[in-house]
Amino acid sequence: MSDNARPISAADTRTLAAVSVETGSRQERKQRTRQALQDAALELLAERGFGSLSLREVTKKAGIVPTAFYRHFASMDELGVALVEEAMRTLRRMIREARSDPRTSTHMIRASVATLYEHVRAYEDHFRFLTRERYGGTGAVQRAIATELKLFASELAVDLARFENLREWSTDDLHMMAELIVTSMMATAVELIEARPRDQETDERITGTAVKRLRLIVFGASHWRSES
C-alpha cells in the first residue's frame, strides 16, 4: 500500500454497498419495464398485425409515458426483433432438451410434440404473433423469425448428424431435412392456436396428427438418396 492510500473504512464499505444496490434496483427496474412494454404489445397484437401497432398505444398499455419507450428501444421495430427472441428462446431451449434424449427416435418425436404442445399453450400470444408475422409481416421482424428459424434448424442438424442412418448424409440434405421438421412443427402450432372446439380431444388429435407428420419425415428419411 502507497504511502498516501488510506484503508477503505466502514463508512466506504457502506457508500459502495448503496451504490451496489441502487444500481442493481435501476437495472431491475428497467427490466421491469422493458418487459412490461413487450407483454403490452404481445396484448395488443392478439388480433391484428404488428405493423399497425403504435408506440402511443404500446405505452399506454405499459402505463408509462411515451418518451421513456426510447430508453429501452430504439424504435418499434427493435421491440417487435426482441419479441421474436424472446418467443424463440425458450422454445429452442425446451426442444434441445427433449432432442437430448437418449432413448429412441420414436420417444424423440413425442418428446419433441409433447413439448411443443405445452409450450405453445403456455405461450399462445408467442406463437400467434410468429406465425402471422413470419407470413404477413414485413421488415425488420420478417427477418428476425427467418433467421432464428434458421438457426432453429441449423442446431437441429448438426442434431441429425448424430445419428448413425445420416452420419453419410450431406450438410445440405441434413439441413433440408431439419427445415421439413421445423415447418412442420409451426404447422402444428399453428392448428394448435387456431383449434376449434378448445379442447382435450382436437388437441389430442392435433398433436397425434403431429407425430405421425415426424415419423413420415424421420423414418421416411433412411431410403432417401441424394442424386448427388
Given for the second form:
Protein chains: 2
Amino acid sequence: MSDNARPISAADTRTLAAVSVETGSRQERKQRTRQALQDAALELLAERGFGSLSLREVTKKAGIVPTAFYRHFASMDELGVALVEEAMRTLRRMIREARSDPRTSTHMIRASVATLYEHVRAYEDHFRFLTRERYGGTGAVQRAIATELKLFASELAVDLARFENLREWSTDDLHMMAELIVTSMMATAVELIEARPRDQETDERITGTAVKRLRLIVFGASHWRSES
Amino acid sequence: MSDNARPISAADTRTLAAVSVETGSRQERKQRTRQALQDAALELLAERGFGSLSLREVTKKAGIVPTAFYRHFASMDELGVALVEEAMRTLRRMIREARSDPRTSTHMIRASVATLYEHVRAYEDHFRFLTRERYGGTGAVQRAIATELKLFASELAVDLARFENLREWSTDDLHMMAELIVTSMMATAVELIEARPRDQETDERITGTAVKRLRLIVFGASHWRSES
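Switch over from the form predicted on its own to the form predicted in complex with a further copy of the same chain, please.
Then the entire complex follows, led off by the chain already shown.
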C-alpha cells in the first residue's frame, strides 16, 4: 500500500453513492427530455413532413424552452437522424422476431407478414416517418434513411444466403432480392398506414396481398439462375 | 327559308373568322399561362415538397400577379392535381412504348427498363414529383397519385392477362403482380433520380438491378399457382 492509498471509509462510500445517484438521475432526466423531444416531433409528424417542423413547435410540445433544445441536439437535422435510429430499432426488432422461427419458406413468409403487421400497428409513427421521409424528405434525414434501409437489406441478404436454394447465388443477386423484399414490405407498411376503413377485412386483404407478393418473389428465387 | 334566315355574307364570314381567331388565341394564351404555372411549380418542386409551395412563389416564378392564379386553378391543390395528371401522361406514354414491342418476356423486360430509364432521364421532374408526393405528401395531391398509380397498375394487369402463362390467373393475383411491378419500377425511378455520381456506370448498375428484379418477379409468376 503506498502513502497515498488509504482504505475506503464509510463516508467515502456515502459520497460516492450520492455522486453516482445524482449523476445517474441527471443523466436519466436528460435522457427523458431527449426522448420527450423525439416523441413530440413524431407526434407532430403524424400529419406532415419533417421539413415543415420548427424547433419552436417541437420544444413547445415537449414542454421545454426553445433554447434548451441545444442541450440535446445540435440541430433539427440531428433530431431527425435520432428519429431515424429510433425507427430503425423497431425494424430490427421486427426482423429478429421473424428470424427466430424459420421452418418452411411458406411458414416464414406468413410469419414475417404477421410480424410486419403487428409492428406497423404498434409503431405506426415509426413506419410513417421512415416511408414518408425516405421518398418525400430531403437532406440529412432522407440520406440517413436511405443508408439505414440499405444496411437493413444487406442484413437480410446475409439471412437469405443461408437458404439451401440460394446458397449458390452471387452477393449482388442476394442484395437485389433483399432490396425487392424490403421495398415490398415498405409498400405493405404504407398500405396498412393508409388503410380505410380501419377494419379486420381491410387489414386481411392487405396482409393477404403482402403474403402473395413475397411468395411470388420466393417462387422466382427458386427458379432463378444467378447470371446477368 | 324562314324570314329570320338569310344567306351568310362575306362580311359575316370575316366577323366569324375574327371571333374564332381571337377566341383561339385567347384560349391558347390561357393554356400557355396555365402551363407556365405548372412548369413553375415543377421547377420549385425539384428541391422540396408540394406542401411547402406557396401560391405567391409559383405565380412569381411564372411571371404573373398572384390574383391571376385563380383564373387557372381554384386552389393550390387543384394545381397539384393537374401536375399529377401531367406526370401520369408521361407514365402512360412510357407504358405504350414498352407495350408496342412485346416479343419474348426477356426482351420485354429489357425493353421496359430501357424505356423507364429514358423517361426518367427525360422527365425527371415528373417522376420526382410522383414518387415524393406519393409517400411524402398529404391531402388531395397524395390521394390523386395513389388513385392514379392504382389505375395504372390495373391497366398493366390487363396487359399481363394476355400472356400465355398468366391466362389462368385470378384478377386479384394479376393485380398483385402488376402492383409489385409498379412498386419495383418506381423504386428504380427513385434510384435513378438519386444516382450519384451521374455517370454511365451508375446508371447501368441501377438498370441492371431493375432488369433482375423484374426477371425474378416474372420467374416467380411462371411457377405460381393461383391460390391463396
